[in-house]
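Just one chain follows, in the form predicted alone, and it is written as structure tokens.
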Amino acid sequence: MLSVIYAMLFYVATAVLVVGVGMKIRRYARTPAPLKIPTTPAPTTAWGVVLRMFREVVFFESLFKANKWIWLFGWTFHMGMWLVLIRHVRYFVFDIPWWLSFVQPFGVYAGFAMLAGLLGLWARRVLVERIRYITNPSDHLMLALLVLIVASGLMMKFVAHTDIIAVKAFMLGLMRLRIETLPSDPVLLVHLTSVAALMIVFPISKLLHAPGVFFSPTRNQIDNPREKRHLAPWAAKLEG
């Protein structure tokens, strides 16, 4: 029963977040955008937008020249955050290749830099008066909800072992839409509850940044009104 519950649970959870996030995005694609207003300096080219965008992506460099301590605790967070991730990949193929072994003792670690990351941005939300100030109650929910599953993953590690074989069963199970049995440790199941959690409130949160960042008008426009007439889409018609 406990393997059919949390089945359901992740089938749902994955709907959730794959409608709700295809939809946000659709609607980021739709919003027009009636004026040139990205950020200057901003590139001439659409090479350099490309550029921009993953200078922006990879190493948050608008955040970098803003604020070198918010920048660094988020850095830490996400880019272990995609470690992780990518560690987890192992759970979800038969066959490993070279470089997701090759990968497994950082992705480890990483799960500890992500904790640090995480902390030092809600410290900062504590303690910064002016950040305090505009922080709702559902901001510290999300960041609790991401330190319980950090938290939870490094247990299993290094505290409360789980039959992770069992685990990967599960989860392949999963993909070919069969149940198997989910092993019932408490650290494990706190685990999954949060990610599920995660997902189901992800297209309805603040972490729709991770694909908001790409429909930024600001970020993702060619600085060349000079040179160009803009128009939206929509402006377009009405003029034809």
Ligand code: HEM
The other form holds:
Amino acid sequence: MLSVIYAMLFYVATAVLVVGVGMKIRRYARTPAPLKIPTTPAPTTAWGVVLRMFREVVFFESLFKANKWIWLFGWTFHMGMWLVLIRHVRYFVFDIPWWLSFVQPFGVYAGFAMLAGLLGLWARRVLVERIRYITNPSDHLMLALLVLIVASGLMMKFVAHTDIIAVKAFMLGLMRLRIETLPSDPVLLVHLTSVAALMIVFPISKLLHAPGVFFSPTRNQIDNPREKRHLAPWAAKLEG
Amino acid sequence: MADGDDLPKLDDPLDIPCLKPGAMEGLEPYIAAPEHQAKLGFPGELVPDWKERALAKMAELAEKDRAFQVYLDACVKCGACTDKCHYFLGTGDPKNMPVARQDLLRSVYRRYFTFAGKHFPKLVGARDLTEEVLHEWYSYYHQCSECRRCSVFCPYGIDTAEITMAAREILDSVGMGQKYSNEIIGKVKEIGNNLGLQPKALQATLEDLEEDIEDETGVSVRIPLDEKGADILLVTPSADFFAEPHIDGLIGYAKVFHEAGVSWTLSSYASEAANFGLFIGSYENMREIALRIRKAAQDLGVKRIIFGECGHAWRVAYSFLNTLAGPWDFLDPNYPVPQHILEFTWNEIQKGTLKFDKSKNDHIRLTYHDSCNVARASRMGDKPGGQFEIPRNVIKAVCNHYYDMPDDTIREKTLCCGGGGGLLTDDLMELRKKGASPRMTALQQVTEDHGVTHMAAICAICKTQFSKVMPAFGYEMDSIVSVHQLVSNAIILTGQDTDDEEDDAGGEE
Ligand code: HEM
Ligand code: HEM
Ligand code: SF4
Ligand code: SF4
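Switch over from the form predicted alone to the form predicted together with protoporphyrin IX containing FE (HEM), please.
Whole complex next, starting from this chain.
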């Protein structure tokens, strides 16, 4: 019964995540940027833009220029998260490739890094007057949700172990449309419920910053307006 | 009107103030009169169905402009931009923090266009669109100079200027236009320039200037108007025709063209480089103004287009002219379209066609103010960052004493003059002074450290704004100079009466 509920939950969450984010991305991709508005100095070639975007996504370059504390916490949190997520791939593939075994030990520290980053960000949100002013309840909830995910994950790792093999069997089963038995440890259930919640809110929340950054005209446009005429389809119609 | 007597005393240009909620609440520039609105195709006064129309406009913007949508969705409220706006630094009003400014509109967008806002408004800070909200928009979206400083620091490049422009467009569409910008746009459409200067008056002004130059130098330097068959069309802000220190810049361009031996002309039909269509976010109005330049270029049969010193004009020229009024296939393909006057002058300096006596500028010690639109929304030359180097190179070629302001306040991080984006109007004087205080503090620092006396700029709005607000910070009005004014001071025209020996102490003007 429990297994069925969680199986359904994950199917729904995955559908919402994939369809929701997919629709958003389609909208972003289809909406034209009528004018050239890269924040300059900007790269003058497509390659340059790829590099700029890479620096933004991997190093948070602009954030680094802006505020070292937010950068430190934010970057630690995100990089920790990527490592943790990579480590989690083992629940979804049958054979573990060498590189996945390689990152496993780092993944453990990454969980703590994530937690430290999240708590740092949260502290700023409460303590810094300016950031408190711009914070909505949803911003606290989002941090709470992530802290819950991370804390429950770390609990399983270090305190209340769960049957990882069974979890893996359950996840692999879902991917083959079969419902295997999910261990009923409460911590695991908390972990999975909050992960599903995160997936569901993703397309309707500020988590859209992840796909959004790639569509930001100030960051993804090439600085070549004199050389190449840029014209949005709706603007072309004005020319009649 | 408060006159900014309570100007903040900053120890450092980037000192972060404590929040002063409501400090600038209710500040509203004069609203546009019905006849000004009509010329731009906007309703004359607040329409009865303003709410429906505002929301419809919002939906339209989301369809037409990716930046609008992505920026409203993507902000994570990280707070990185909160201390980056000169109006926040100068006023302490939290609604002048870039993200809070965006939120004024985002909250409404969320309420009507997003799942979370429709069903859980309290949770995500969504709110209904009311008349108070409309007035709040009118107030705080006219406390943003669209300078893009915030977009440099946002991890997603969220550009509050884009949101401000969108908000002003929505306000225009329901009949709440701003007098200053909309009246000026009307004048350009009717007469050809922001000042409403008629061709005859312009002709007379230019002839006077030619006489002045000849009196001063003994050389006949022409400032041609509407001359068919000239190679270069110069489009310059109309302030260059009459205001100080702008006019000295115009004299500088004329001298450079003269020495370079090129044929050039101004146009009375396109006698304005500024394009206030940008400020109100109106593509259509911006396009209409830009097309005047195309028509002038075609009518006069020129081969190249060069823009004079003006910040947002250069943004529209460099970044948008090709889009709005291109393609420029009827011009000489050997030159970029358009070019900046500084690109031209720097090029001539490198070729060695210009002769200078740098000591003519020895009576002043200089720094340079990067204008926001040039710094963060355009380029000069063919390398990124040329917009920072070329003006400095030219200044250093004509002056001996040059010092930069602190690094965090120049180049891409430059602080706005406080009067850009359609705020250069007397009814916003208090805001303008407070918004200028970070820049003025940076200037005071180089005055203390290096004895800097003057600041050069290449933007008509910066020049006017500074000459108005500098006295409040202990500088003379004429401490702001045009870059081409410095060029004009130092250039030695071929055949010029050189009275160097007797006169090397003073030399200005
Ligand atoms: C392309 C991938 C991504 C990039 C470039 C990115 C970048 C950023 C940046 C620069 C910030 C602001 C600094 C900070 O507060 O950390 C941020 C905040 C945040 N990111 Fe991401 N992110 C990405 C993906 C994700 C994903 C997948 C999640 C989902 C769990 C996420 C969750 C968050 C949250 C919750 C915040 C707000 C933190 C706070 O409240 O202060 N990000 N992100
Ligand atoms: C369906 C998806 C997921 C499943 C099945 C899952 C399952 C698990 C399991 C079984 C553990 C315990 C590992 C152990 O005992 O060695 C764990 C740990 C953890 N999980 Fe997840 N998790 C999922 C998604 C996520 C997501 C999306 C995040 C972060 C945003 C996350 C963050 C963590 C962290 C930080 C740990 C502790 C450190 C570690 O072992 O890597 N999990 N997860
Ligand atoms: S664009 Fe400039 S004036 Fe407007 S919010 Fe950003 S920093 Fe402030
Ligand atoms: S820096 Fe960007 S993401 Fe962060 S609060 Fe400001 S606008 Fe939002």
